[in-house]
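Below you'll find only one chain, the form predicted alone, shown as structure tokens.
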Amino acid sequence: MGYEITTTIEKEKCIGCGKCVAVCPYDAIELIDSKAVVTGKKSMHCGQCAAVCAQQAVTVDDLVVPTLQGELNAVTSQLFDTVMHRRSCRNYKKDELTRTEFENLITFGQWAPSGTNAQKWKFTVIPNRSSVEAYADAIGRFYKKLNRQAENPALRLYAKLFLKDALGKYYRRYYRQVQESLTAWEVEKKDLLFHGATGAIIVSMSPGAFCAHDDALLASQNICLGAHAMGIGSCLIGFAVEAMKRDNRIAQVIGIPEAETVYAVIALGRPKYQYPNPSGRLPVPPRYFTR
């Protein structure tokens, strides 16, 4: 997983403060010297590094700023801010979101559009660091006798003759990171999967909805914002979704009803850093279609 690393740093800006060293998901980044050096040879281009260095010796060569073009009101202005500035947060505080935080957060959810304005969402709160950590062994027990699976040669032929290739698929790309991940949170205690979250909300679907994964993500969308402009850090949890998608009984421990789909989880909690720069993204040019 993971792309060529394009980061740059400008050893003469350098402070030696080791935030981007902290950032960074791949560990990509190493203080030597007191200066911080590319170490890495693989990178999400997320670009948080850059983002969280104040002196911006910081550079992912292939991310652009975008900006909106013409003149903005203020109102534009401050939207697009927090658009710009809001980011997934992998290191959190100790501190626990309060109960009229998380209310706040699902009302911001409650405010997106859904088809045929069905609103059929469901929000879950896990509302301390202790219920995060039981959720997370739940997943984690789920991922555990996954990796066996996918350690069986056996089972990964049967796959490939009569599951599109399922297993393996699984085996050649998250195996080693899923792998890694269980032994770091049962060996150290460190979390690579909610990244020391202390909160989470997860946002499902109960039956009727018209076109539910495009609601959920939308009531998702909205949460990540209102936490942004709140204070408050969050991060899409895609394996726990997945691991919720396959093993029913994880929706179970948490007291989500078996009708419901869920299709978000969202980690929250006080974010460890501030970042004072935006990420920067790759670059998309528009196409038109015209008559």
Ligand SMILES: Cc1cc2nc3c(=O)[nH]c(=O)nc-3n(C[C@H](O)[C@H](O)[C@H](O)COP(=O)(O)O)c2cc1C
Contents of the next structure:
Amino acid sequence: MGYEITTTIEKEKCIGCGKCVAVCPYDAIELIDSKAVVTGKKSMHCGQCAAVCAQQAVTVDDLVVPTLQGELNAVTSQLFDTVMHRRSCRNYKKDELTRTEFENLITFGQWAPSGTNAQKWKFTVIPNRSSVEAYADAIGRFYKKLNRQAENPALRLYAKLFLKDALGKYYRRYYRQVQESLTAWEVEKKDLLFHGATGAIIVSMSPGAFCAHDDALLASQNICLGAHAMGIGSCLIGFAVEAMKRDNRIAQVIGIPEAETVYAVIALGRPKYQYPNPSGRLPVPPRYFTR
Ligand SMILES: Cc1cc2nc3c(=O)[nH]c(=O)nc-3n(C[C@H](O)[C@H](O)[C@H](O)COP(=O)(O)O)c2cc1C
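What about the form predicted together with this ligand, after the form predicted alone?
Shown next: the complete complex, the earlier chain at its head.
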């Protein structure tokens, strides 16, 4: 999984604060003799390491920093700043969000567009760390069972013949990463699923929405941007969504009715680190159609 790593760190600029080590989702950077050193072979090219470094010691080749062109009014500049500086947060402080903050985030979500204006979204709040942990336990039980199945060569062969190799694909792509996360959770209570978030919002849809997936993800992006504007860290957790799609007992644990479908899980909390720089994106030249 991941791209070949293209991260470089200028040793002279590095002050050994360790923030790039903490934010890297691939654990590709280590502190050696109080200097950050790239030791991993793979990366997600998310640029979090470069974004968090106040010394600007880190660069990730292949990433560019897209900016707007021409003259910008204040509203555009402010909106762009919010969009550009939102980061997936994977390090949280221990203090929890208030009910008002959760409800303001949901208001951001509600202002999203929805196909045929269906507005069938539902927002389930996980308001504190102990509730996040109970939720994570339920998801952990699902992945433990899935990993036991994936370990079994006979089941993988069956899945190859009759289920489009679904279990084999999972085994090759995710098994090891999930196993490491389960062990970290069980042995050290290290939370590689929700990254120590103190809250979450789950976006589900009641039946009847024509574009349910699109509506839910647009609401989710509004919540993530609103969170950033409010100084709150957020991170979409696809691993939680996948588990909930396959095991409806998880939804039962947190009180989501069976008729609803979960499309997004957003981890939330107060961010431990600020990101002074934009992280960059892979370049994408526009394509034009003219006639
Ligand atoms: C649909 C979706 C699912 C994601 N699932 C996870 C996840 O399970 N765990 C995680 O740490 N990050 C997850 N992310 C965050 C991405 O890794 C992140 O958006 C990407 O690396 C870009 O970084 P940025 O959000 O800081 O710009 C997910 C993002 C999306 C859009």
